[in-house]
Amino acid sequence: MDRRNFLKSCGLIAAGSAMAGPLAHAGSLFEEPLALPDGAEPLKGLNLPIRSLEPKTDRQISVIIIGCGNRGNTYARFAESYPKAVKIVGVSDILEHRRTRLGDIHGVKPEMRFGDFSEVFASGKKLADAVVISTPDDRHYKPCMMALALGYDVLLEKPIAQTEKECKDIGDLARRNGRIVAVCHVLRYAPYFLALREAVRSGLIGDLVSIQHMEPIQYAHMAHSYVRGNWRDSKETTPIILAKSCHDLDILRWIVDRPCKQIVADGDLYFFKAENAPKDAPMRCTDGCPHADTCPYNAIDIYTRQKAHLGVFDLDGNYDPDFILSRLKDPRYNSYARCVFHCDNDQPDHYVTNMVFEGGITASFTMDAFSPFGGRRTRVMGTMGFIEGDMTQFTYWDFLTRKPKYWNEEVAEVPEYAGSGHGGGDYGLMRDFVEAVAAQDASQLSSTVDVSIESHVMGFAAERSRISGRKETV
């Protein structure tokens, strides 16, 4: 894989981090990068805070992973790369095989292998410097509050919590107890977004006026995660604007660098519902669907042929199609075999949000479930220039010279972030979190918990607007 394709794959991971297996990106191969204009030259000279992923600390911090699924394993792998800086001393997961697998990798003692998260805190004693909370959305608030009460620093997967009040409760307790809470807004640490933000802040485009930002959810990823999967019910987890797109609200707030004042949203569940089911479609794809060959959402095709999104099946390296099919028929996993028109889902499959920031700067955000690729696409409009990017490179047009320039990681000579998803953001976040905990200095993080909460408040306001049809004040 060449560097360009490697970086593209990192962008795709951001859109579908649950992908796994030898053909993890199958189904996303339609994606084409934005074409560079003829005669475009490299954009040099951006002052970027990009450095090695190795933490600068003389102290090893100890961490307990709570939630040993995809995200927990991602952050734990950082300790494998930098064992002098961080050690995994505990694991917690309600699924024994997951905590056993991760515990064995890191040599975790038997007494530090916990089931439910409450077991981690049952002794009333602090057992490590920090915890990583990578549990499902509806199990972020309680373990975070329990951890903060005992004096742990916390790396908290997004979204922070299921309600605006719970988000603010976490922020309040972190401040009262003087603890560090790093929310996993990992795109802030990706070199691409660091460069995009710096290009705006440096004045290249004059005054920032407006942003258009799009998050396409690759069609099979939508079916996997938000129709069949863990995030299908907005009430049990969080609305999709937070479950999927709080990264994007955070990035917009970060680039604009001003508070959002008003927000309005629209969208609904258009396609994945019972009235759209073709005639004689069974409840599960494994029941012999007469439309299997003409349905792009066919579970057997997505999982056994494309081999996409396999992390949920706990395959332990066995990607034989017959074995995957047996998993689809297993009661523990067969929710992923359901017909997309016969699921208990309520998440919108298209979502449009418009924002007004302080000073009159506007931004529009679109999330759509019907695209052949993932990642992000962004256009930034200023009084003196224009930027368009696709999460791996962007082109800058100078209105005065009319000469385009482009930026990518080769131009900036960014070190290879192999193994780190979200365009390098996952490991960048872990590096800064480890340094912040070791130094007990939250300012070493890109985002304080209060700033992270601000973008969540935008998401909750957007969802209220979508349901009510009214513009919301943030």
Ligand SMILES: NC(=O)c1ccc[n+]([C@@H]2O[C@H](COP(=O)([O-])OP(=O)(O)OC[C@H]3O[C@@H](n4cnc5c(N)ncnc54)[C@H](O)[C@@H]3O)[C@@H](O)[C@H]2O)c1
Given for the second form:
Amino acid sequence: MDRRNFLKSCGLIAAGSAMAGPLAHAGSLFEEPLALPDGAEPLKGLNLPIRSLEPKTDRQISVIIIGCGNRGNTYARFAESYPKAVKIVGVSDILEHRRTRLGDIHGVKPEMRFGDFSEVFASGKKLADAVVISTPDDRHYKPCMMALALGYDVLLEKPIAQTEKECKDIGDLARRNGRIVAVCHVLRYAPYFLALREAVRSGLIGDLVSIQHMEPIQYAHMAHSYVRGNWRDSKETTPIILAKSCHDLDILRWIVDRPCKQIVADGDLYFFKAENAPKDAPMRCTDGCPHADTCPYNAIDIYTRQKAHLGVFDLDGNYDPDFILSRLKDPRYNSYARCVFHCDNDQPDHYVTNMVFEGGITASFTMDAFSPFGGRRTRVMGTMGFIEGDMTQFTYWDFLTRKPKYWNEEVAEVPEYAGSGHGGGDYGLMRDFVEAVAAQDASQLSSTVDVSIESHVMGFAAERSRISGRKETV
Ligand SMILES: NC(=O)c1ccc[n+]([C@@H]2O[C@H](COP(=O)([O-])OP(=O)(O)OC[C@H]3O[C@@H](n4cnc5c(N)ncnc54)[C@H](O)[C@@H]3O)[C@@H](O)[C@H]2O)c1
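Follow the form predicted alone with the form predicted together with the ligand, if you could.
To see the whole picture, the full complex is given below, headed by that same chain.
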């Protein structure tokens, strides 16, 4: 049974979930792949750096998790799988029940359980080899600067920080203090993207000329995260082109392998605003909405019936619909019960970006809320061939032979990455981070802060262009 079917049959989580139940993110693992052309043969022989997730190291590194939510739990779970290589020795979260839960799983001493991130650094002493910073977007810069000042290596969730200057500050301090900062651009570590990039780099399609890349967010995921949830306000967090799609800009920059020179963007918030609310829609879906049966964004349906995106409700394994409903009515969680037309959101629900890279290579990127599936879809155009993929498999057409070939994890005999979100990228990154810290060698990482800043700069430029209507030089 392949990984897709294995996860499907277990009803297991998809990309990015940690504490969630049945469906943390209804996403690409649950859709059918793009159909393969008749007669397609396996594409073998790509030279891929894909290997077991077990870190190759004789040294156990110690880590403090700062932010014990979805992402913090994801990275901590890696330590449960590979305890010889990494130990969680500290936890920090402003929510007591979250740090207690994670602290108990890892046997963290009472004196190493912290509230606000500043408490981790208050003693002025370094208490572990590394910290994982998985706090909300507006709480990356300060803990990262504090950690670097004390000599920690850092696994830093994306986006790096909220402004270009702050991103550069982090890069400068990391360089000055000789520290490793790995940014969680996890897609770089996913076997699918490693293979897609290698197919381009190996010259299969001749010269790379152009890429079309799409990030379909999936309508319920959009409502959960960018209308009702944590990333709804671009000023509190970051503009959606960074909050959601810095991965995509990063992947494009990484595949093209040349600097981006110019970027232009358009898009806005079309749908999720008060003027589109149906007549008599109450403020919350739990207030007896007359449109409940005709609204695909109905919170009661998404959470209690579809059981999607449950990671935010601290359910501790109780997926009973009545219990989930009680959470939706609980003031601690009821922001997720809000009518999608009555939220304090400003993130665009459609966003298009065109880029020109050095040498005239172009890329277009579309982020869209209104799709039935998540994941990514990519077409790569070269002078001698074409590639089309959906984040689980891709097809390659050779213009000379006219014979299609396909690549997926079975073709490449990828070792089992089950349980690792983002197409295996979450654990692939953790493995490389653990090895890099143990060996004190940042070159083992492909998403160092320096390269990651470049794609963040593209994101900030895109947002300036979207607002001003001008082309931006990067
Ligand atoms: N790499 C990826 O693909 C990916 C995917 C999802 C989210 N993210 C990013 O990861 C980060 C965390 O996202 P999440 O989904 O885990 O969010 P989350 O809300 O589940 O977890 C964040 C945790 O940080 C805690 N926290 C808040 N302020 C704190 C403080 N001052 N000190 C200590 N803890 C504090 C919160 O209580 C919460 O438990 C965000 O920046 C997000 O954008 C990255």
